[in-house]
Amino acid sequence: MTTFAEFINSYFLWKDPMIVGAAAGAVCGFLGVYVVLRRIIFVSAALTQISSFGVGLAFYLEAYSLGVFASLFDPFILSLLLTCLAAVFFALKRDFSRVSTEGVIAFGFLLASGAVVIIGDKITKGAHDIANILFGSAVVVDPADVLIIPAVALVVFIIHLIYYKDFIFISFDSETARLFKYPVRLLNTGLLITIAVVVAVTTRALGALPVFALLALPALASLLITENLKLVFIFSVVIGILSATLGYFFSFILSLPTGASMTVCAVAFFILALGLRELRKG
C-alpha cells in the first residue's frame, strides 16, 4: 500500500495516465448522455467489445504474419476501422427481417467478446495486452496517447459544440426533425461515429470495461441529480473525470487493478447520486 505522500512524490509516474484518464473520462461522460438518453447503452457495449476485438485481431495477425506484412496490422488503426464500420452499420441498417435491432447488436457484442477471448488464448505474445484491453490497465500509457486522446476529445467537443442543437433535435424528436428536412440518418451516423472514434482510442489506453462504465454511469448519475439537460452534460463530464482520476489514484495507492478501480468509482458516484435523489424525495 502506498501513502498519499508517496503518491505525490511519484508525480512523474502518474502524470501521463492521469491526463489520459481525465480526457477519456470527460469525453466519455459527455457522449454518455446521448448513449443513455437515446437508450443505446448496449450499442456502446458492443462498440467497446468490437474495438477490443480489433486490437486483439491486430496482435493475432502480427504474430502469424510474415516480414513486412506485420507492420500493416497496427492495433490502433484496425480497432478504429472496425469500430467505425460497426457504428455506421448500427446507424444505417434498419431492416433485419425477423431479427430485432437489439438482437443484431447483441450478436455483434457476443461475437466480438467471444472472439477476443479466443484470440487471447491462441497467442502468447501480447496475451497480457489482451487481458489489459478487456479489463483495463492504465498504470502506464503509451506516450502517444497523452497527445492522441486529449486531441480526439477536443475535436469531439468542438464537433458537438457546432452541431449541439442538431444532435439534440434528432436525438429526442427525430420525427419532427424529418418533417423539417433534417438529414436525420446522416446526423445519427455522425453522432455514432464520434462515439466509435472515442471508444476506439480510449479502449486501447484504458480497456473495454472502464470505457463502457464511463459511457454509461456518469450520465446515469447526472440524470438522477438534475433534469436540466445542460447541467446533465456538465455533471456527466465532471463525474467522468473524477471517476477516471480517482480510480487511478486508488489503484495506485492500494495496488488495485486500474480499470476495475475506475469502474467501481463510477459505480460509487451513481450510488451517491441515487442516495441524494432519495433524500430529496424524502
Given for the second form:
Amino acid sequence: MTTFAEFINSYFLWKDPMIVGAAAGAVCGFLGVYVVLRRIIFVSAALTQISSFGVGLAFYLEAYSLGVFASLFDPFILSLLLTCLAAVFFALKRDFSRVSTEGVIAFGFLLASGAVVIIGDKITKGAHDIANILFGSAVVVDPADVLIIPAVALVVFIIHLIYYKDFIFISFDSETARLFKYPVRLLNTGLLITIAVVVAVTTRALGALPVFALLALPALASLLITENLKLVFIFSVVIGILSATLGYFFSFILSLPTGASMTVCAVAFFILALGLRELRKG
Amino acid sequence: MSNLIKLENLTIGYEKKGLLRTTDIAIENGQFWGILGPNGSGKSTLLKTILSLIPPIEGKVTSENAVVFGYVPQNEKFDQIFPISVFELVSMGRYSRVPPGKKLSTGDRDVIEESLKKVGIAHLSERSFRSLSGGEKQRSLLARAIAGEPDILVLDEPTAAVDIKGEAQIMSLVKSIKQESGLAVLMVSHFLNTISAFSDHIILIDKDNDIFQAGDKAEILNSENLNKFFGLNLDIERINEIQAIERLT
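Next, give the form predicted in complex with its partner chain, keeping in mind that what was shown is the form predicted alone.
Up next: the whole complex, starting with the chain shown before.
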C-alpha cells in the first residue's frame, strides 16, 4: 500500500490520468443526465461495448493486413466511427420489424461484447490494450488523451450550452417539439452523437466499465438529491469528477484496478445519495 | 372570420391503414370545436392528424400561414422522472416563437410570467411539475399552451384526470381565455356534458361504427344522434351553455 505522502510525491505519475479522469468524469456525468432521463442507459452500455469492439477490430485488421493498410485501422478512428454510426442508428431507426427497441439495443450490446472477446482471443498484439479497454485497468494514459479528452469535453459543453433548451425540450416532450417544427430527429441525432463521441474517446482512455458507470450513476445519484434540473446537471458533473479522481486515487494507493475503483466510487456516491434521500424523507 | 384550418377529403389512420373518412371541415377564428367520442374512437388520431403530427392516409389538412398552436396534451404522457419546474414547463410553450439555438428574451419571460398569472399559478412557478396535484398540472399545461400566444388552443382530454370541481375550474379558465384572446379552441373529450356545455361546433367520431359527423352544436346534438351514438333515449328540448340537455325522458 502506498502512503498519501508517496502519492503526492508521485505527482508526475498521476497528473495526466487525473486530468483525463476529471474531464471524462465531468462530461460523462453531464451527458448521463440525458441518458437517465431519456431512459437510454442501455444505449450507453451498447455504445461503450461498440466502442470497445471498434478498438479490437482495428487491432485485428492491423494484425492481418500485412502492414499494408496498418495506418488505416487506427483504433481511435475506427472506434469513433462505429460508435457514431450506432448512435445515428439508435437515433433514427424506430421500426425494427416487431423487435422492440430494447431488444435491438441488447442485440448491439451482446454482439459487440461477444465480438470483442473473440477478437481479443485471436490476436496477441494488442491483447493487453483490449483488456485495458474492457476493464479500465490502465494506470497511465496516452499523452494525446490529455489534450483530446478535455478538448472533446469542452466542445460538448459548448454545444450543450447553446442547445440546452432544445435538448431538454425534445427529451421531455418531443411531440410538442414536432408541433412547433423543431428538427427533432436532427436534435436527437446530435445529442446521441455527442454521447457517442464522448463514449468513444473516454472508453479508450478509461475502459468500458467505468465509462458506463460514469454515464449512469452520477446522474442517478443527483436525481435523488435535488428536484432542480439545473442542479441535477451540476451535481452530476461534480459526482462524475469525484468518482473518477477518487477512484484513481484509491487505485493508486491500494493497488486496485483503476476502472473498477472508479466504478465502485460512483456506486458509493449513489448509495450516499440514496441514504441522504431516505434521511430527508424520514 | 378566416379559416385557420381546413380538412379536405381526409382519411385518418395509422401506419398507412385508414381508420375513418371524415367530412370536410373549416375551423375559423373564435370558434370552439369539441371532438366527442368513446375511448378508442379515433379522437386522438384525428387531433394528431389536424396537428400534422401524423400524416393523413388520404386528403389534406391545410392551415393558414404561420398558424400557432397552443397544445395541452394528456397529462399522463409526461415522464415523471423529469424534475422540471413549472416555469421551465411553461417556458416550453413559448418555444413556438423561439427557434432552436436561441434563448428566451426578457420579453418572452414576461409573457411566460403573465401566462402563469392568468391561470392563477404564479406562486407555483419554482415548484417541481411532478409534485403538483392533477388540477395544478392541468393549469400549468394550460399556461404553457397560452405562453406561445396561439391562434388555436388544442386540448386533449384536459379534464380526464381532475375531479368535478377541478373540471369546472379548468373549463372556466378555457372559456375566459377564449373570450379574452378571441382564439379558436379545439377540445377532445369523451364527456358529453363538457363538450355540449362549452362547444359551439361538435365532431362526433367513432371509427368502430364508421361514424363521423361534424357541424353546429344544435345540428349535431339531436335526439337521433344521441340515441345512435350513446345509446341514450333522449329528447333534446333546448341547448344552451348552462345546461346542454334540458330534459331526460
